[in-house]
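Below sits a lone chain in structure tokens, taken as the form predicted on its own.
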Amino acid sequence: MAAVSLPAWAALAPMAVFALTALVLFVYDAVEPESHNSALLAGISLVGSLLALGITGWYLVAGTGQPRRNGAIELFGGNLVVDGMSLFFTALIASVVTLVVLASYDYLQGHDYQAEFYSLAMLAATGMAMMSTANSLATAFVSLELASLPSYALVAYLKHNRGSVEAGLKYFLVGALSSAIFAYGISLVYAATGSLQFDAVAGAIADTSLVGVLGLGVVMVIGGFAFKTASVPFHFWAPEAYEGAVAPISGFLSSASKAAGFVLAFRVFLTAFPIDVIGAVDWVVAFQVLAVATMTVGNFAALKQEKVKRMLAYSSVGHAGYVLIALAALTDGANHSFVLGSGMAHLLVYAFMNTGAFLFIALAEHWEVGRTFEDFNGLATEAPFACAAMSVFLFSLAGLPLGGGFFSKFYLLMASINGGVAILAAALIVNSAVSLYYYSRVVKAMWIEEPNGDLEIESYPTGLYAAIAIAAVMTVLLLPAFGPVAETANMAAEMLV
């Protein structure tokens, strides 16, 4: 029986599924604007995200866009490209969206505008998936905005909550500034090279006489990515946005959005500004400074927090610094596919453990437990399973061998050593030790401390519990299964480098 040959545009099916799901939700909301059928809205969104995940997984297994199947698939004149890296990150994004949708079914009970919530989440996921396939600075900017604009609205979803609206406004203002910086950087790169497509930019760099203009453009492009990944000094929006947003969206932004920002950065800097061509600015050194500053600022700021959700927000900043090692350790003597693949693998593990941690916060908010560390005192007596899952998430985030975070951090450490950048390895070790302290505060409060008052939980929401359980199982399974994940990431990275 002959194998079915799909047209090239079918490679964009996962992205199209996200967009069509958003459209279906819009149509349903237009027909039934007063509907509060939470099960139907969540069901439509869940089917869409699972379908996108299933198609992406099928493509990965089948070798779509990979060397064994004729290599990367270029579409629209090479402005979009589907390869192993784009599929790897689309699977990551679809996994996070699935968890967020599943948890939101219970979390949003009684809230208005649920159709808008789910449709905006699907539109943001469409933009993030498009970011993973972008192959020109023009499509990079469009996809970045498609992911960002719905995210601003999602942060401000609680329209009558002052903290949510204020967080959304701050996120929008900082986002507008960073978009302007990014757009101006793109214009300078275009002025210097006359090209927007990544390969064409790389080819024109060697012949340009506007080295200073090009260097300034590269620096401004770095600034744009620093915002999207919540890296220093564009990280100030993250604690405000994550704390003000509903907790499932905090997990969505800190995991899927961060991963989308990084995959776009990987493509831009390794394809458009290759290390062996560009002489305008040493972006590897720039990322080394960013990596050390970001992980240090994030972890030491988290150390001083008294609210658990805000602590996780600063922890997310710290993890952005860890992933920056994937760019900062790309020195001349390094194994580039291993270094880049290590960052990709960490982002996948981080997606499950970090999203799971924020979904536990969503569960605590559903129970109206409180926001501070002390409010979590004795919570394990009422919810032992959820607290056990949270302990797994936190210890895996710290790098202990309870989840995939242990190996992903170890690979990042080896990537730093492989690149010969000792300061990155030292910063990773020191900051991981610091993070263990503040993560342990939550575990200590849940399991050891006595409750401050009459702590009694009456409901155990199925959707939230299911999402937390899936995230916990995946976090644990990624410990023994990290080898295949790292191999897949390295193969995808090898095509890029």
The other form holds:
Amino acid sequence: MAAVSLPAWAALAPMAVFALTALVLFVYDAVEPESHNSALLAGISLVGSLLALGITGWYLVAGTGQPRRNGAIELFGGNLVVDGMSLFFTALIASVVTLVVLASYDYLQGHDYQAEFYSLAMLAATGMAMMSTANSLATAFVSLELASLPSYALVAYLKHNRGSVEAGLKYFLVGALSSAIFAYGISLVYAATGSLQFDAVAGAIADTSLVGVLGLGVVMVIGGFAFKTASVPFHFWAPEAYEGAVAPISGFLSSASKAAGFVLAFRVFLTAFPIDVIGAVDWVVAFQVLAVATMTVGNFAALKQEKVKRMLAYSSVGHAGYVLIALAALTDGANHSFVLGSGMAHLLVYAFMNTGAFLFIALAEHWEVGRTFEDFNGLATEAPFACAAMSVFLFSLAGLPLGGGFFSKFYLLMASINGGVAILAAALIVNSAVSLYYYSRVVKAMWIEEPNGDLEIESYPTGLYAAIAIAAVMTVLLLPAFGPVAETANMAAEMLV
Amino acid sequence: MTVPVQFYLLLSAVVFCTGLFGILVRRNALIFLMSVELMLNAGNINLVAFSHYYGNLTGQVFALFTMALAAAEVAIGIGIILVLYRNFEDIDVTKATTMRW
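Same protein, different condition: the form predicted on its own was shown, now please give the form predicted together with the partner chain.
Zooming out: every chain and molecule, the one shown earlier first.
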């Protein structure tokens, strides 16, 4: 029993910290628009994201919003909810933001508009954290847009770089289209049920007369999530946006933004459209098709890439397919909390290993060694530590027991067997085998190939190195510590099913 | 005499499809923005009509949110189209193709 009990709204403190940090950065930029004090700007952002991470960690440990205290905390008439799952994902997002900010300090040296960069990143983080607490279609849409709009601007951050602008444009075009589809889907669900709050929607689904309208609405809502998580059929933006954006932002979007899309999808489909109530759409089958298609498209497209960053972008599409198993294996006989928990645990491990891999790309861009596989030849002779970390990330992404990726993929495999969906298990194994080939191409280039001529590295930026080191340590630590993580995820998932 | 609520669904579907058609066939980025706006407003028609039908205000209030977000989205979109024009001397969305898979 805590000595002081906080008011209920204090459960939203992590999001408030993110928003406040963004505002502090805006105010600083308004007062000192010409300032190039990047250490101060990065420092403010780092303090903000660490504070948010600390508060979330404290809540997780203290049991805020979890069954062992007073259960889920509902705010604003049940439109926001803070529970184990939202805290789990807020912690994930805050960790990714911390790594990204740390790396951006070196990466952004010499660039203008740094204050805007950091404050947009903080606003996007606010939106992503809100997505994990959204408990009504209204808050879901607003928080999804709050996460998306700053992301468009962040991708187009290098406004004199054609690649960055093109990436921003494509991300924006697909994003605007899919958010319009999402909004129309929400309006159809409202038309069929008369409410937007998840529990109320679930209550009204059974006796709606507009079954066709509801079904169409659910399909359109799936489309909205497919965009946010970079799944087929709305994955086209992902390779372009990740390749064109500055590398820390690619890491941010492919890890945190994807996780936020998934947590919202988990909540919507388990709370608002429970499979035993909704007869209109068998969304489990829809997700089985999407999962297999996403895995296969992502991994086989990654095989053919010449640029490492683009390969990672397609691999990130493939990983979205793996996580979709968490929704696709929710069949009648399955242990729902285990299936869902496996997806959550994979997203957490993925957040560290994938952000780490993109931060290594940031380091390579900082050194200006080039973008193709050949350009990475012999990099280990110059920077053995960073290359060792990158090898850990890649092998963990492939699912070898060098990092937590091994167990999280194994759990997903168990989940698909538990759900009795053999095709998911088969697709997971085949795709993991395929992915090992293209991941090891990078490792081979770095460690085995001879450097081509004038490979020389002059600087070893501290911030980037620190971020990569933290990500690597976390990836490796998640191997022995996977048990407690999976247990936390299962407990969080249990409240939803 | 009141209009049956199904007619609103039909109207919104027509508006939505008009917007979708515009996105698929037009190449001008500004027309794209207008088409997205049409699609969002199709959603608003549903929300307002069914808000009246069910007699609760949820839909109407959410329609206000959607409008505000649509405006924010256009603001970001115009910014990106502006830098697109500066870099590619055109706002044709099919011209920006430096990256290919």
